[in-house]
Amino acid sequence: MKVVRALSVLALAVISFATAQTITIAMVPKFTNAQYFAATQKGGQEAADALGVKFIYEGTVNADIDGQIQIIDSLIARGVNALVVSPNDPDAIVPELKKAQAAGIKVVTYDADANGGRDMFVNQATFDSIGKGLIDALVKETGPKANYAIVSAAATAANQNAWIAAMKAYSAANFPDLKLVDIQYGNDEPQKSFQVSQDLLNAHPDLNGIISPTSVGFPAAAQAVEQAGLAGKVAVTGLATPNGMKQFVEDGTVKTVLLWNPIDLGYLGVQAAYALVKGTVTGPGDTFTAGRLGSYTTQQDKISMNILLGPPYEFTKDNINNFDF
């Protein structure tokens, strides 16, 4: 009987530190209904099979804080061990954030940053870089004096308002005669946003091209471009995942899109809550290796630390097809 139960013991020990030793990331974007969050979902399982964690993917179907919020709460409750946000609204999650910091839990914010509450921000590019390519792009059809507008996601992303922050200084310093002449904010909801899209040309018939920085936004102004016909006379430009674009890309209505590879930002990410787990990364100035894409090091920022996955990367006629995502 003392064998058997010591057995017993032994046994319940061995499930208790295996169970101990299981790490679950769990995954927030922004909201679930498009492209660019299911590429980066792709990207966030691979890097779990990869690590041999448990990976959790839940999001609101629609850009929502307060559905965001629900969520993250509900992950807490659950003893998540990491969370990998893409915060709605940079100022009114931070208390659920810092919530989970206070249960132990690791926080990466990716493709938009929290004002606190975060150990880690994997940044998809710096904002100058996306600033200026996009003004680039633009110009590119329009030449350096024109007229354009924004059609942005939610008026309080914080990273869509620092790309607009970076695209006016650059062009401001660079193309002088380059005029914004507004911006419309279409909550990355597909009908607003093209609605947003068509005011824009039937307020400003002098419009030359628009830009917009937003997955969702930049097909819909793309489609309000191509049905009042102005295709080749307004330019659009963008953010967005190639298989989102192609058909645009393909017919003329735009000449370049803009993105970083979001399967990579998704597994970047995991990466980082997982050496975030492991005490790898503890602050700013450590190094730690993320899989496939190499060895990262953590730099100070005003909040914690951040990471840097790369350069934007420009989609063209000439090469659009070759991705899939």
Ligand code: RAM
Second form
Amino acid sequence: MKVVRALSVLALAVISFATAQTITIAMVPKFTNAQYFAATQKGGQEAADALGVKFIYEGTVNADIDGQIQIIDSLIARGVNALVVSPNDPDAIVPELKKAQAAGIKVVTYDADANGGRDMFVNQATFDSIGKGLIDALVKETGPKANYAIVSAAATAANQNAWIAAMKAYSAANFPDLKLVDIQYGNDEPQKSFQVSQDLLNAHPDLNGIISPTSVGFPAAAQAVEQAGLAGKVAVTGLATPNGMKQFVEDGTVKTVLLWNPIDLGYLGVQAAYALVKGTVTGPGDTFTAGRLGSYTTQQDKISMNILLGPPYEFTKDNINNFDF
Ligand code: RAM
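Hand over the structure of the form predicted in complex with the named molecule; the form predicted alone is what we had up.
In what comes next, the whole complex appears, and the chain from above leads the way.
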């Protein structure tokens, strides 16, 4: 009896020691059906392994705000320590994120921001640098007098909407003869994005270019241009992974692809969450070390604070094969 009791006391001690030590960080992408988010998962897992914390990655297959809220609700119930979320809707997500915060969970947004309920936003690059990069890539092909259209993600996507606003502002200030004739939303679904791209080409025979600031929309738009026999006539540029675009860059349909490193973005998101859980970062101006990416100082913003991964990269025929994400 005594031995049994001693053993169970020991077992309990071991269990409570283990629980006290285990930090769990959960990443919730906008959706799982994309190489882009798989790359952020890879980086998140890498950071979690380096930090010795448990990592959960859970999302809906397609962009779905209700499903995303349900997933976060179950993660709150499971008692995770931190959430790293790319919201599908910056407003609809807020009450759920606030619920997590009220339960003592640290909330990081990454990739796309929320309009409240987060402790830190890990931004991939400034909105302005992305807006400028995309317009410059387009103008390089079409010249400054051109008609272009945008194939975006979901109409509620905070990141795409911020990039579109930045494109419009940069273009208005620098290229008065560049005309945005249409914006269509493919909801980050391949088939829908392809369909709206085809519709755009049919509806605007005078179209000179398409910008698609989404990793799902961009290859779909390139495919539509190629299938219509318009490669070289209608420029296509945007944001997507090099792996998703290599074929179109190789065959000449696409000249320029822009993106940041999504592996690093996921890695930084988990590092930031860990710094919040550990209390290394408690407010704007605090500095923390994000493993192999070095040190970051948080900047104050109107909700809480944010950090920036860095400038976007440009991929062309000359360098795209050097990247594997
Ligand atoms: C899609 C998503 C994501 C965006 C990338 C560029 O994968 O909309 O939020 O950052 O494109």
